[in-house]
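What follows is one chain in C-alpha coordinates, specifically the form predicted alone.
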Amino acid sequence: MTTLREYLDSTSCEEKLKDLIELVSDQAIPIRKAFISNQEYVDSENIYGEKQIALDKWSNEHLMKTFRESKLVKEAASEEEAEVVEFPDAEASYAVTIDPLDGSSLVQVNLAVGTIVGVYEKSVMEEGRNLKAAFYMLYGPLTVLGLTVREGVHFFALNEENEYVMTQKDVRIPEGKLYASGALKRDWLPEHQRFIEYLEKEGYKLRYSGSFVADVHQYLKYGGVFSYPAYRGKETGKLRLLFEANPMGFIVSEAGGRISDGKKNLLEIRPEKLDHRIPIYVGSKGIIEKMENEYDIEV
(Lines of atoms letter the chains of each structure in order from A and count residues from 1; the text may use other names and numbers.)
(Lines give C-alpha, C1' and ligand atoms only; values in the text may rest on other atoms or scores of the structure.)
(Ligands and ions follow the chains in the order given, each with its own letter.)
Protein backbone atom coordinates (compact mmCIF):
# COMPACT_ATOMS: atom_id res chain seq x y z
CA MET A 1 0.00 0.00 0.00
CA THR A 2 1.12 3.55 -0.69
CA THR A 3 2.47 5.35 2.37
CA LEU A 4 1.94 9.02 3.05
CA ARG A 5 5.55 9.85 2.21
CA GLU A 6 5.47 7.82 -0.98
CA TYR A 7 2.38 9.73 -2.04
CA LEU A 8 3.91 13.11 -1.16
CA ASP A 9 7.04 12.22 -3.12
CA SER A 10 4.85 11.62 -6.18
CA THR A 11 3.44 15.16 -6.03
CA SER A 12 4.85 18.53 -7.04
CA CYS A 13 5.18 19.65 -3.39
CA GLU A 14 8.46 21.22 -2.38
CA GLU A 15 10.47 19.13 0.08
CA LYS A 16 9.88 21.36 3.09
CA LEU A 17 6.13 21.22 2.59
CA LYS A 18 6.28 17.43 2.41
CA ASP A 19 8.28 17.42 5.65
CA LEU A 20 5.79 19.73 7.34
CA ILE A 21 2.76 17.68 6.32
CA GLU A 22 4.38 14.45 7.46
CA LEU A 23 5.54 15.98 10.74
CA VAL A 24 2.17 17.45 11.69
CA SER A 25 0.28 14.33 10.62
CA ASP A 26 2.49 12.26 12.90
CA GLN A 27 1.35 14.33 15.88
CA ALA A 28 -1.91 12.39 15.77
CA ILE A 29 0.00 9.67 17.63
CA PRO A 30 0.87 11.65 20.80
CA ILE A 31 -2.42 13.58 20.70
CA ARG A 32 -4.41 10.35 20.66
CA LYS A 33 -2.28 8.90 23.45
CA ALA A 34 -3.02 11.99 25.54
CA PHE A 35 -6.79 11.38 25.43
CA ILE A 36 -6.84 9.08 28.44
CA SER A 37 -5.21 11.52 30.88
CA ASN A 38 -6.60 14.84 29.63
CA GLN A 39 -10.37 14.38 29.54
CA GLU A 40 -11.42 16.59 32.43
CA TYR A 41 -12.70 20.12 31.99
CA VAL A 42 -10.31 22.77 33.25
CA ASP A 43 -11.08 26.04 34.98
CA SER A 44 -10.54 28.14 31.88
CA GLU A 45 -12.12 29.24 28.62
CA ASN A 46 -10.61 29.78 25.20
CA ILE A 47 -10.57 33.22 23.59
CA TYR A 48 -14.13 32.68 22.34
CA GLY A 49 -15.57 32.07 25.80
CA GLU A 50 -15.88 28.32 25.28
CA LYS A 51 -15.11 26.02 28.19
CA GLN A 52 -11.96 23.97 27.58
CA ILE A 53 -11.05 20.41 28.39
CA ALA A 54 -7.45 19.70 29.27
CA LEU A 55 -6.86 18.07 25.90
CA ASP A 56 -7.69 21.34 24.08
CA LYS A 57 -4.83 23.09 25.84
CA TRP A 58 -2.49 20.10 25.68
CA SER A 59 -2.98 19.63 21.93
CA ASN A 60 -2.47 23.31 21.20
CA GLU A 61 0.70 23.53 23.29
CA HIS A 62 2.05 20.34 21.76
CA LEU A 63 1.47 21.50 18.18
CA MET A 64 2.95 24.95 18.85
CA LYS A 65 6.04 23.30 20.33
CA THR A 66 6.25 21.06 17.27
CA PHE A 67 6.09 24.08 14.94
CA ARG A 68 8.75 25.93 16.89
CA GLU A 69 11.19 23.03 16.96
CA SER A 70 10.67 22.12 13.31
CA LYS A 71 11.79 25.56 12.02
CA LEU A 72 9.35 24.96 9.15
CA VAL A 73 6.65 27.37 10.32
CA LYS A 74 7.03 31.16 10.32
CA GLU A 75 3.66 31.88 11.91
CA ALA A 76 0.74 29.92 13.27
CA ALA A 77 -2.82 30.82 14.18
CA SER A 78 -4.80 28.59 16.51
CA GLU A 79 -8.35 28.57 17.77
CA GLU A 80 -6.81 28.48 21.25
CA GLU A 81 -4.61 31.58 20.80
CA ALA A 82 -5.69 35.24 20.91
CA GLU A 83 -3.04 36.34 18.39
CA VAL A 84 -0.89 34.91 15.61
CA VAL A 85 2.16 33.14 17.06
CA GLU A 86 5.42 33.96 15.29
CA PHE A 87 8.55 31.82 15.11
CA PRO A 88 11.45 34.15 14.20
CA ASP A 89 13.99 31.30 13.97
CA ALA A 90 12.04 29.52 11.22
CA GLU A 91 13.97 28.49 8.11
CA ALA A 92 10.82 28.27 5.98
CA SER A 93 8.02 30.79 5.49
CA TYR A 94 4.93 28.60 5.91
CA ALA A 95 1.94 29.99 7.80
CA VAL A 96 -0.30 27.42 9.47
CA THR A 97 -3.83 27.53 10.89
CA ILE A 98 -4.96 24.88 13.36
CA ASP A 99 -8.01 23.80 15.22
CA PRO A 100 -6.06 21.57 17.62
CA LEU A 101 -9.03 19.49 18.72
CA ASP A 102 -12.29 20.10 16.92
CA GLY A 103 -15.28 18.58 18.70
CA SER A 104 -13.41 18.20 21.98
CA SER A 105 -16.62 18.15 24.05
CA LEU A 106 -17.23 14.68 22.57
CA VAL A 107 -14.03 13.17 24.01
CA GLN A 108 -15.75 12.26 27.27
CA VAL A 109 -18.41 10.26 25.40
CA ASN A 110 -15.90 8.61 23.04
CA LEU A 111 -17.18 10.05 19.75
CA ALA A 112 -14.93 11.05 16.85
CA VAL A 113 -12.99 14.32 17.08
CA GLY A 114 -10.14 15.69 15.00
CA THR A 115 -7.38 18.17 14.26
CA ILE A 116 -7.78 20.57 11.31
CA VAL A 117 -4.75 22.11 9.57
CA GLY A 118 -4.31 24.65 6.78
CA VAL A 119 -0.96 25.64 5.24
CA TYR A 120 -0.35 28.92 3.40
CA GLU A 121 2.75 30.22 1.67
CA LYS A 122 3.40 33.22 3.93
CA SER A 123 0.37 34.50 5.86
CA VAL A 124 -2.66 33.03 7.59
CA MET A 125 -4.73 36.11 6.70
CA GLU A 126 -5.43 34.99 3.15
CA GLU A 127 -8.40 33.69 1.23
CA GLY A 128 -8.89 29.96 1.55
CA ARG A 129 -8.38 29.50 -2.18
CA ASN A 130 -4.68 30.33 -1.61
CA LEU A 131 -4.03 27.33 0.63
CA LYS A 132 -1.04 25.23 -0.41
CA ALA A 133 -2.27 22.23 1.57
CA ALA A 134 -5.11 21.34 3.91
CA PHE A 135 -5.62 18.22 5.96
CA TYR A 136 -7.24 16.78 9.05
CA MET A 137 -6.56 13.93 11.41
CA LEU A 138 -9.77 12.22 12.52
CA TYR A 139 -9.61 10.20 15.75
CA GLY A 140 -12.30 7.55 15.43
CA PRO A 141 -12.11 3.73 15.41
CA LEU A 142 -9.19 4.41 13.03
CA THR A 143 -6.93 7.43 12.93
CA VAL A 144 -7.66 8.80 9.46
CA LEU A 145 -5.84 11.50 7.52
CA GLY A 146 -7.73 13.44 4.85
CA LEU A 147 -5.32 15.45 2.69
CA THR A 148 -5.08 17.69 -0.33
CA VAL A 149 -1.99 19.39 -1.76
CA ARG A 150 -4.01 20.81 -4.68
CA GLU A 151 -3.72 17.45 -6.46
CA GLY A 152 -6.97 15.79 -5.44
CA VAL A 153 -8.13 14.51 -2.07
CA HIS A 154 -6.80 11.29 -0.59
CA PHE A 155 -7.50 9.32 2.59
CA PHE A 156 -4.88 7.55 4.68
CA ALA A 157 -5.13 5.48 7.87
CA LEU A 158 -2.57 4.95 10.60
CA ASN A 159 -1.57 1.28 10.74
CA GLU A 160 -0.13 -0.84 13.57
CA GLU A 161 3.38 0.41 12.78
CA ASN A 162 2.21 4.04 13.19
CA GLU A 163 2.61 4.64 9.47
CA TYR A 164 -0.03 6.26 7.28
CA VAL A 165 -1.12 4.11 4.34
CA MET A 166 -3.49 5.21 1.58
CA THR A 167 -7.01 3.83 1.88
CA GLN A 168 -8.76 5.85 -0.84
CA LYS A 169 -7.29 7.75 -3.79
CA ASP A 170 -8.89 10.68 -5.60
CA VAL A 171 -11.91 11.05 -3.34
CA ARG A 172 -14.93 12.57 -5.12
CA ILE A 173 -17.92 13.72 -3.11
CA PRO A 174 -21.17 12.26 -4.47
CA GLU A 175 -24.56 13.98 -4.70
CA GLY A 176 -25.80 12.13 -1.64
CA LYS A 177 -28.82 12.73 0.58
CA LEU A 178 -27.53 13.46 4.06
CA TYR A 179 -28.00 16.76 5.82
CA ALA A 180 -27.16 18.46 9.10
CA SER A 181 -27.78 21.85 10.63
CA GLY A 182 -26.25 23.42 13.67
CA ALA A 183 -27.98 25.89 16.02
CA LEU A 184 -31.34 25.44 17.73
CA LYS A 185 -34.25 25.04 15.34
CA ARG A 186 -36.19 27.77 17.12
CA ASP A 187 -33.39 30.23 16.23
CA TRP A 188 -33.12 29.41 12.52
CA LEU A 189 -33.81 32.28 10.15
CA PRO A 190 -36.78 31.79 7.78
CA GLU A 191 -34.70 31.22 4.64
CA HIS A 192 -32.66 28.49 6.29
CA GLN A 193 -35.82 26.93 7.73
CA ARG A 194 -37.31 26.71 4.22
CA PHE A 195 -34.14 25.11 2.87
CA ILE A 196 -34.11 22.42 5.56
CA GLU A 197 -37.82 21.74 4.95
CA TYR A 198 -37.01 21.25 1.26
CA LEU A 199 -34.24 18.76 2.11
CA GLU A 200 -36.55 16.77 4.34
CA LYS A 201 -39.27 16.66 1.68
CA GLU A 202 -36.68 15.35 -0.78
CA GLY A 203 -35.79 12.48 1.54
CA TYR A 204 -32.52 13.74 3.00
CA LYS A 205 -31.51 11.98 6.23
CA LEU A 206 -30.21 13.81 9.29
CA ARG A 207 -26.62 12.95 10.24
CA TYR A 208 -25.06 15.27 12.83
CA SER A 209 -22.52 14.36 15.50
CA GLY A 210 -21.45 17.73 16.93
CA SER A 211 -17.90 17.39 15.58
CA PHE A 212 -17.46 19.52 12.46
CA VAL A 213 -14.45 17.58 11.17
CA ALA A 214 -16.14 14.21 11.70
CA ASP A 215 -19.34 15.37 10.03
CA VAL A 216 -17.57 16.83 6.99
CA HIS A 217 -15.54 13.61 6.63
CA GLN A 218 -18.83 11.67 6.56
CA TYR A 219 -20.27 14.01 3.93
CA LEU A 220 -17.14 13.64 1.81
CA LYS A 221 -17.84 9.93 1.74
CA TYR A 222 -21.61 9.93 1.30
CA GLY A 223 -22.60 13.37 -0.01
CA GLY A 224 -25.24 15.87 1.04
CA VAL A 225 -24.96 19.19 2.84
CA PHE A 226 -23.67 20.14 6.28
CA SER A 227 -24.70 23.57 7.51
CA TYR A 228 -24.08 25.82 10.44
CA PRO A 229 -26.14 28.83 9.43
CA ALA A 230 -26.52 32.36 10.64
CA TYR A 231 -29.19 32.34 13.34
CA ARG A 232 -30.87 34.61 15.85
CA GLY A 233 -28.23 35.80 18.29
CA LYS A 234 -25.37 34.96 15.91
CA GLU A 235 -26.38 36.60 12.66
CA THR A 236 -22.78 36.49 11.39
CA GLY A 237 -22.48 32.75 12.04
CA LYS A 238 -20.67 30.69 14.66
CA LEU A 239 -17.90 28.70 12.97
CA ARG A 240 -14.57 30.33 12.12
CA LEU A 241 -13.36 31.09 8.64
CA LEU A 242 -9.66 30.50 9.37
CA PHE A 243 -9.72 27.39 11.52
CA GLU A 244 -12.69 25.41 10.30
CA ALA A 245 -14.27 26.72 7.10
CA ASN A 246 -11.22 27.37 4.94
CA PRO A 247 -9.26 24.12 5.44
CA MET A 248 -12.29 21.82 5.35
CA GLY A 249 -13.96 23.78 2.56
CA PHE A 250 -10.78 23.64 0.51
CA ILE A 251 -10.64 19.87 0.90
CA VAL A 252 -14.30 19.44 -0.04
CA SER A 253 -13.86 21.72 -3.06
CA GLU A 254 -10.82 19.75 -4.21
CA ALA A 255 -13.06 16.66 -4.06
CA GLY A 256 -15.61 18.29 -6.38
CA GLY A 257 -17.85 19.76 -3.69
CA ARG A 258 -18.53 23.30 -2.59
CA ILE A 259 -18.53 25.55 0.48
CA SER A 260 -20.74 28.62 0.69
CA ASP A 261 -21.95 31.26 3.12
CA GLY A 262 -25.37 30.99 1.47
CA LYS A 263 -24.53 33.44 -1.29
CA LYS A 264 -21.00 32.79 -2.51
CA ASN A 265 -17.90 30.63 -2.27
CA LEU A 266 -16.35 30.98 1.20
CA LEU A 267 -12.87 30.37 -0.20
CA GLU A 268 -13.02 33.77 -1.90
CA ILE A 269 -13.54 35.70 1.35
CA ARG A 270 -10.50 37.44 2.82
CA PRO A 271 -10.45 37.11 6.62
CA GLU A 272 -10.85 40.38 8.46
CA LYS A 273 -9.60 39.09 11.83
CA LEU A 274 -8.63 35.82 13.51
CA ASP A 275 -12.11 35.51 14.97
CA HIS A 276 -13.87 35.90 11.60
CA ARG A 277 -17.09 33.92 11.92
CA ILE A 278 -19.16 32.91 8.98
CA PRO A 279 -22.30 30.92 8.07
CA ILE A 280 -21.35 27.61 6.46
CA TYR A 281 -22.97 25.32 3.91
CA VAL A 282 -20.55 22.62 2.78
CA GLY A 283 -20.93 19.41 0.83
CA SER A 284 -22.17 18.24 -2.57
CA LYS A 285 -21.90 20.87 -5.28
CA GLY A 286 -25.36 20.41 -6.80
CA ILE A 287 -27.44 20.91 -3.68
CA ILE A 288 -25.38 23.89 -2.50
CA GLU A 289 -25.67 25.61 -5.88
CA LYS A 290 -29.43 25.01 -5.74
CA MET A 291 -29.51 26.57 -2.29
CA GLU A 292 -27.55 29.61 -3.50
CA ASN A 293 -29.81 30.09 -6.51
CA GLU A 294 -33.23 29.44 -5.01
CA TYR A 295 -33.07 30.41 -1.33
CA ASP A 296 -32.46 33.98 -0.21
CA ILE A 297 -30.11 33.08 2.62
CA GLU A 298 -29.18 36.02 4.86
CA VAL A 299 -25.45 36.82 5.08
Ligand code: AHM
The other form holds:
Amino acid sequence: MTTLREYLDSTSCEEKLKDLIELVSDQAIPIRKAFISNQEYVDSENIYGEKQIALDKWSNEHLMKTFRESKLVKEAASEEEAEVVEFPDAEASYAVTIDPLDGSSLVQVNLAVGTIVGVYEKSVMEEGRNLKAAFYMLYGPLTVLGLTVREGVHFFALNEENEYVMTQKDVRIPEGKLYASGALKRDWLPEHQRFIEYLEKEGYKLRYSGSFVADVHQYLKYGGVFSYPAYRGKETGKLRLLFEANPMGFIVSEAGGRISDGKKNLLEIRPEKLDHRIPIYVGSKGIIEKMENEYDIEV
Ligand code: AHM
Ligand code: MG
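Switching forms now, from the form predicted alone to the form predicted together with the named molecule, please provide the structure.
After this comes the whole thing, all chains and molecules, with the earlier chain placed first.
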Protein backbone atom coordinates (compact mmCIF):
# COMPACT_ATOMS: atom_id res chain seq x y z
CA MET A 1 0.00 0.00 0.00
CA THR A 2 1.21 3.51 -0.78
CA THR A 3 2.33 5.43 2.29
CA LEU A 4 1.82 9.16 2.65
CA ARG A 5 5.54 9.76 2.10
CA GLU A 6 5.61 7.60 -1.02
CA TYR A 7 2.62 9.49 -2.36
CA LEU A 8 4.17 12.89 -1.59
CA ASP A 9 7.41 11.81 -3.28
CA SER A 10 5.40 11.02 -6.43
CA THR A 11 4.08 14.59 -6.64
CA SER A 12 5.71 17.83 -7.77
CA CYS A 13 5.57 19.21 -4.19
CA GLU A 14 8.55 21.11 -2.80
CA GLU A 15 10.55 19.11 -0.19
CA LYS A 16 9.70 21.53 2.62
CA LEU A 17 6.00 21.34 1.85
CA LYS A 18 6.16 17.54 1.94
CA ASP A 19 7.88 17.75 5.33
CA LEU A 20 5.26 20.15 6.63
CA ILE A 21 2.32 18.01 5.47
CA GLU A 22 3.85 14.89 6.98
CA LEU A 23 4.71 16.61 10.25
CA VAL A 24 1.28 18.16 10.74
CA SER A 25 -0.69 15.08 9.75
CA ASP A 26 1.37 13.01 12.23
CA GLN A 27 0.09 15.29 15.01
CA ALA A 28 -3.17 13.34 14.76
CA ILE A 29 -1.44 10.75 16.96
CA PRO A 30 -0.77 13.00 20.00
CA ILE A 31 -4.08 14.86 19.47
CA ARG A 32 -6.01 11.57 19.65
CA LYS A 33 -4.08 10.57 22.76
CA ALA A 34 -5.08 13.85 24.41
CA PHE A 35 -8.82 13.16 23.97
CA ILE A 36 -9.23 11.17 27.17
CA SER A 37 -7.85 13.80 29.56
CA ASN A 38 -9.22 16.94 27.85
CA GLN A 39 -12.97 16.33 27.64
CA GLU A 40 -14.30 19.05 29.91
CA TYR A 41 -15.34 22.61 29.10
CA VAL A 42 -12.87 25.22 30.32
CA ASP A 43 -13.53 28.68 31.66
CA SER A 44 -12.80 30.51 28.42
CA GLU A 45 -14.33 31.43 25.10
CA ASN A 46 -12.72 31.79 21.69
CA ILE A 47 -12.94 35.06 19.74
CA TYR A 48 -16.36 34.03 18.38
CA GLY A 49 -17.78 33.84 21.89
CA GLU A 50 -17.96 30.03 21.68
CA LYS A 51 -17.22 27.91 24.73
CA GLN A 52 -13.99 25.97 24.47
CA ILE A 53 -13.33 22.48 25.66
CA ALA A 54 -9.88 21.67 26.99
CA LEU A 55 -9.10 19.77 23.78
CA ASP A 56 -9.64 22.91 21.63
CA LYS A 57 -6.94 24.69 23.61
CA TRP A 58 -4.68 21.67 23.84
CA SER A 59 -4.77 21.00 20.09
CA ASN A 60 -4.19 24.66 19.28
CA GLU A 61 -1.22 24.97 21.62
CA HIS A 62 0.21 21.67 20.44
CA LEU A 63 0.01 22.63 16.76
CA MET A 64 1.47 26.10 17.38
CA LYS A 65 4.40 24.49 19.23
CA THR A 66 4.84 22.05 16.34
CA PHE A 67 4.94 24.95 13.86
CA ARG A 68 7.44 26.90 15.95
CA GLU A 69 9.80 23.96 16.39
CA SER A 70 9.59 22.88 12.76
CA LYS A 71 10.90 26.21 11.44
CA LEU A 72 8.76 25.50 8.38
CA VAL A 73 6.02 28.02 9.15
CA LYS A 74 6.41 31.79 9.00
CA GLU A 75 2.89 32.66 10.13
CA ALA A 76 -0.09 30.74 11.41
CA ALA A 77 -3.71 31.74 11.91
CA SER A 78 -5.98 29.67 14.10
CA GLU A 79 -9.68 29.64 14.85
CA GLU A 80 -8.63 29.74 18.51
CA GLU A 81 -6.34 32.81 18.25
CA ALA A 82 -7.32 36.48 17.91
CA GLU A 83 -4.21 37.44 15.90
CA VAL A 84 -1.88 35.89 13.36
CA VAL A 85 1.03 34.15 15.16
CA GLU A 86 4.44 34.94 13.63
CA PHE A 87 7.48 32.68 13.76
CA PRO A 88 10.47 34.92 12.98
CA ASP A 89 12.98 32.04 13.24
CA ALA A 90 11.33 30.10 10.40
CA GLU A 91 13.55 28.95 7.54
CA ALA A 92 10.61 28.49 5.14
CA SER A 93 7.91 31.03 4.38
CA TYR A 94 4.70 28.97 4.55
CA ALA A 95 1.58 30.55 6.01
CA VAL A 96 -0.81 28.08 7.61
CA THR A 97 -4.44 28.24 8.76
CA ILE A 98 -5.82 25.77 11.29
CA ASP A 99 -9.07 24.86 12.86
CA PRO A 100 -7.36 22.76 15.55
CA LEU A 101 -10.49 20.85 16.53
CA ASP A 102 -13.53 21.31 14.32
CA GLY A 103 -16.81 19.97 15.69
CA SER A 104 -15.59 20.18 19.27
CA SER A 105 -19.14 20.30 20.68
CA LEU A 106 -19.23 16.59 19.74
CA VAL A 107 -16.18 15.57 21.78
CA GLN A 108 -18.25 14.82 24.87
CA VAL A 109 -20.57 12.54 22.88
CA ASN A 110 -17.72 10.74 21.11
CA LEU A 111 -18.70 11.57 17.53
CA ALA A 112 -16.20 12.30 14.77
CA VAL A 113 -14.28 15.58 14.92
CA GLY A 114 -11.19 16.73 13.05
CA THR A 115 -8.37 19.18 12.38
CA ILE A 116 -8.51 21.35 9.23
CA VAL A 117 -5.32 22.78 7.68
CA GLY A 118 -4.64 25.16 4.80
CA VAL A 119 -1.15 26.02 3.49
CA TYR A 120 -0.41 29.19 1.50
CA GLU A 121 2.85 30.39 -0.03
CA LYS A 122 3.35 33.47 2.18
CA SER A 123 0.20 34.94 3.70
CA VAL A 124 -2.97 33.62 5.27
CA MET A 125 -5.02 36.59 4.00
CA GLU A 126 -5.44 35.04 0.57
CA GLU A 127 -8.28 33.78 -1.58
CA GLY A 128 -8.82 30.05 -1.06
CA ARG A 129 -8.03 29.31 -4.70
CA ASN A 130 -4.37 30.19 -3.90
CA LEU A 131 -3.95 27.34 -1.42
CA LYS A 132 -0.82 25.27 -2.08
CA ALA A 133 -2.17 22.38 -0.05
CA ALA A 134 -5.22 21.66 2.08
CA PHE A 135 -5.94 18.69 4.29
CA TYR A 136 -7.88 17.43 7.27
CA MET A 137 -7.39 14.73 9.85
CA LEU A 138 -10.67 13.15 10.83
CA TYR A 139 -10.80 11.40 14.21
CA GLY A 140 -13.49 8.78 13.75
CA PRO A 141 -13.29 5.01 14.19
CA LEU A 142 -10.24 5.40 11.92
CA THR A 143 -7.94 8.39 11.74
CA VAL A 144 -8.36 9.52 8.16
CA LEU A 145 -6.37 12.10 6.23
CA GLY A 146 -8.01 13.84 3.25
CA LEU A 147 -5.34 15.67 1.25
CA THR A 148 -4.80 17.75 -1.84
CA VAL A 149 -1.55 19.30 -3.10
CA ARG A 150 -3.38 20.52 -6.23
CA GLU A 151 -2.92 17.06 -7.77
CA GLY A 152 -6.27 15.46 -6.99
CA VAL A 153 -7.73 14.44 -3.65
CA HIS A 154 -6.59 11.31 -1.85
CA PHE A 155 -7.63 9.59 1.36
CA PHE A 156 -5.22 7.91 3.76
CA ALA A 157 -5.75 6.16 7.09
CA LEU A 158 -3.41 5.48 10.01
CA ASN A 159 -2.53 1.78 10.26
CA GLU A 160 -1.48 -0.24 13.33
CA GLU A 161 2.07 1.10 12.99
CA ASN A 162 0.76 4.68 13.04
CA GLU A 163 1.68 5.16 9.42
CA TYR A 164 -0.67 6.75 6.88
CA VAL A 165 -1.52 4.42 3.99
CA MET A 166 -3.61 5.38 0.98
CA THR A 167 -7.16 4.08 1.11
CA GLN A 168 -8.62 5.94 -1.90
CA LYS A 169 -6.83 7.53 -4.82
CA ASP A 170 -8.24 10.33 -6.96
CA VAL A 171 -11.46 10.88 -5.04
CA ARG A 172 -14.23 12.36 -7.24
CA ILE A 173 -17.40 13.67 -5.64
CA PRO A 174 -20.49 12.07 -7.21
CA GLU A 175 -23.76 13.91 -7.95
CA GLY A 176 -25.33 12.31 -4.85
CA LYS A 177 -28.46 13.04 -2.87
CA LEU A 178 -27.54 14.02 0.69
CA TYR A 179 -28.34 17.44 2.11
CA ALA A 180 -27.80 19.39 5.31
CA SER A 181 -28.48 22.86 6.60
CA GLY A 182 -27.19 24.47 9.77
CA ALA A 183 -29.00 27.16 11.80
CA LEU A 184 -32.53 27.01 13.23
CA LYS A 185 -35.13 26.34 10.57
CA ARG A 186 -37.31 29.19 11.86
CA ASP A 187 -34.42 31.60 11.11
CA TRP A 188 -33.74 30.46 7.54
CA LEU A 189 -34.15 33.19 4.93
CA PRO A 190 -36.85 32.65 2.27
CA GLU A 191 -34.70 31.63 -0.74
CA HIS A 192 -32.65 29.21 1.35
CA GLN A 193 -35.90 27.69 2.64
CA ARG A 194 -37.17 27.34 -0.93
CA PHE A 195 -33.94 25.61 -1.99
CA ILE A 196 -34.13 23.14 0.91
CA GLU A 197 -37.78 22.40 0.05
CA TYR A 198 -36.69 21.63 -3.51
CA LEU A 199 -34.03 19.20 -2.24
CA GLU A 200 -36.54 17.45 0.00
CA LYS A 201 -39.04 17.17 -2.86
CA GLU A 202 -36.32 15.65 -5.05
CA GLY A 203 -35.64 12.94 -2.47
CA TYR A 204 -32.45 14.28 -0.94
CA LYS A 205 -31.76 12.66 2.44
CA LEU A 206 -30.83 14.70 5.53
CA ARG A 207 -27.35 14.05 7.00
CA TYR A 208 -26.00 16.63 9.50
CA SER A 209 -23.71 15.79 12.39
CA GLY A 210 -22.57 19.11 13.92
CA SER A 211 -18.99 18.52 12.73
CA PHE A 212 -18.30 20.31 9.45
CA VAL A 213 -15.14 18.33 8.74
CA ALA A 214 -16.92 14.99 9.27
CA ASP A 215 -19.93 16.10 7.24
CA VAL A 216 -17.86 17.32 4.30
CA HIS A 217 -15.88 14.06 4.35
CA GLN A 218 -19.18 12.21 4.01
CA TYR A 219 -20.39 14.50 1.21
CA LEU A 220 -17.12 13.98 -0.67
CA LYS A 221 -17.81 10.28 -0.68
CA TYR A 222 -21.56 10.24 -1.36
CA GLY A 223 -22.32 13.65 -2.92
CA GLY A 224 -25.07 16.19 -2.31
CA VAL A 225 -25.08 19.65 -0.75
CA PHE A 226 -24.05 20.66 2.76
CA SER A 227 -24.99 24.19 3.78
CA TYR A 228 -24.56 26.55 6.69
CA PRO A 229 -26.53 29.54 5.38
CA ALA A 230 -26.93 33.18 6.23
CA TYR A 231 -29.83 33.33 8.68
CA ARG A 232 -32.01 35.83 10.47
CA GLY A 233 -29.85 37.43 13.17
CA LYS A 234 -26.57 36.35 11.52
CA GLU A 235 -26.47 37.32 7.87
CA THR A 236 -22.80 36.27 7.64
CA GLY A 237 -23.60 32.67 8.60
CA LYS A 238 -21.59 30.86 11.27
CA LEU A 239 -18.64 29.18 9.59
CA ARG A 240 -15.30 30.81 9.00
CA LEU A 241 -13.80 31.59 5.60
CA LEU A 242 -10.14 31.08 6.52
CA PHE A 243 -10.31 28.09 8.83
CA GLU A 244 -13.26 26.02 7.62
CA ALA A 245 -14.66 27.12 4.25
CA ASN A 246 -11.48 27.64 2.22
CA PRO A 247 -9.51 24.47 2.99
CA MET A 248 -12.52 22.14 2.89
CA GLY A 249 -13.99 23.92 -0.16
CA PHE A 250 -10.65 23.70 -1.95
CA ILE A 251 -10.51 19.95 -1.34
CA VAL A 252 -14.09 19.47 -2.59
CA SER A 253 -13.35 21.59 -5.67
CA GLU A 254 -10.19 19.56 -6.40
CA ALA A 255 -12.43 16.48 -6.27
CA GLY A 256 -14.69 17.97 -8.95
CA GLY A 257 -17.23 19.61 -6.61
CA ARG A 258 -17.98 23.23 -5.76
CA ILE A 259 -18.18 25.61 -2.84
CA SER A 260 -20.34 28.72 -3.02
CA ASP A 261 -21.45 31.52 -0.72
CA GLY A 262 -24.87 31.15 -2.37
CA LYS A 263 -24.04 33.37 -5.33
CA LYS A 264 -20.49 32.66 -6.45
CA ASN A 265 -17.36 30.56 -6.01
CA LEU A 266 -16.33 31.15 -2.42
CA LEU A 267 -12.67 30.38 -3.21
CA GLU A 268 -12.48 33.70 -5.08
CA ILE A 269 -13.38 35.82 -2.07
CA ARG A 270 -10.55 37.79 -0.51
CA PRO A 271 -10.73 37.66 3.30
CA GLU A 272 -11.49 41.01 4.88
CA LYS A 273 -10.36 39.96 8.34
CA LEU A 274 -9.10 36.92 10.19
CA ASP A 275 -12.51 36.06 11.61
CA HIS A 276 -14.39 36.58 8.32
CA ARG A 277 -17.56 34.45 8.44
CA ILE A 278 -19.42 33.34 5.36
CA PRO A 279 -22.55 31.43 4.26
CA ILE A 280 -21.52 28.05 2.82
CA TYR A 281 -22.96 25.69 0.21
CA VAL A 282 -20.52 22.88 -0.55
CA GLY A 283 -20.83 19.62 -2.42
CA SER A 284 -21.63 18.21 -5.86
CA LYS A 285 -21.09 20.55 -8.81
CA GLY A 286 -24.45 20.11 -10.53
CA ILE A 287 -26.68 20.92 -7.59
CA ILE A 288 -24.58 23.91 -6.52
CA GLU A 289 -24.66 25.34 -10.03
CA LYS A 290 -28.42 24.84 -10.11
CA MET A 291 -28.74 26.70 -6.81
CA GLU A 292 -26.63 29.61 -8.05
CA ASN A 293 -28.57 29.82 -11.33
CA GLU A 294 -32.13 29.30 -10.11
CA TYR A 295 -32.22 30.59 -6.55
CA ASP A 296 -31.57 34.13 -5.45
CA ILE A 297 -29.88 33.04 -2.21
CA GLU A 298 -29.46 35.84 0.32
CA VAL A 299 -25.77 36.57 1.01
P1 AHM B 1 -16.27 24.55 15.95
O2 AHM B 1 -15.07 24.74 15.05
O3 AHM B 1 -16.18 25.37 17.20
O4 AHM B 1 -16.55 23.12 16.24
O5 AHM B 1 -17.57 25.18 15.19
C6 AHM B 1 -17.88 24.79 13.90
C7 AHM B 1 -18.97 23.76 13.87
C8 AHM B 1 -18.96 22.98 12.57
O9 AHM B 1 -18.11 21.88 12.68
C10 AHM B 1 -20.40 22.57 12.42
O11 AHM B 1 -20.81 22.41 11.08
C12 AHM B 1 -21.13 23.71 13.06
O13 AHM B 1 -20.22 24.37 13.91
C14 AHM B 1 -22.26 23.21 13.87
O15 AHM B 1 -22.96 24.30 14.36
P16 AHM B 1 -24.39 24.12 15.06
O17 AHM B 1 -24.09 23.64 16.43
O18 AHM B 1 -24.97 25.49 14.98
O19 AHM B 1 -25.17 23.10 14.25
MG1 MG C 1 -14.57 24.78 13.29
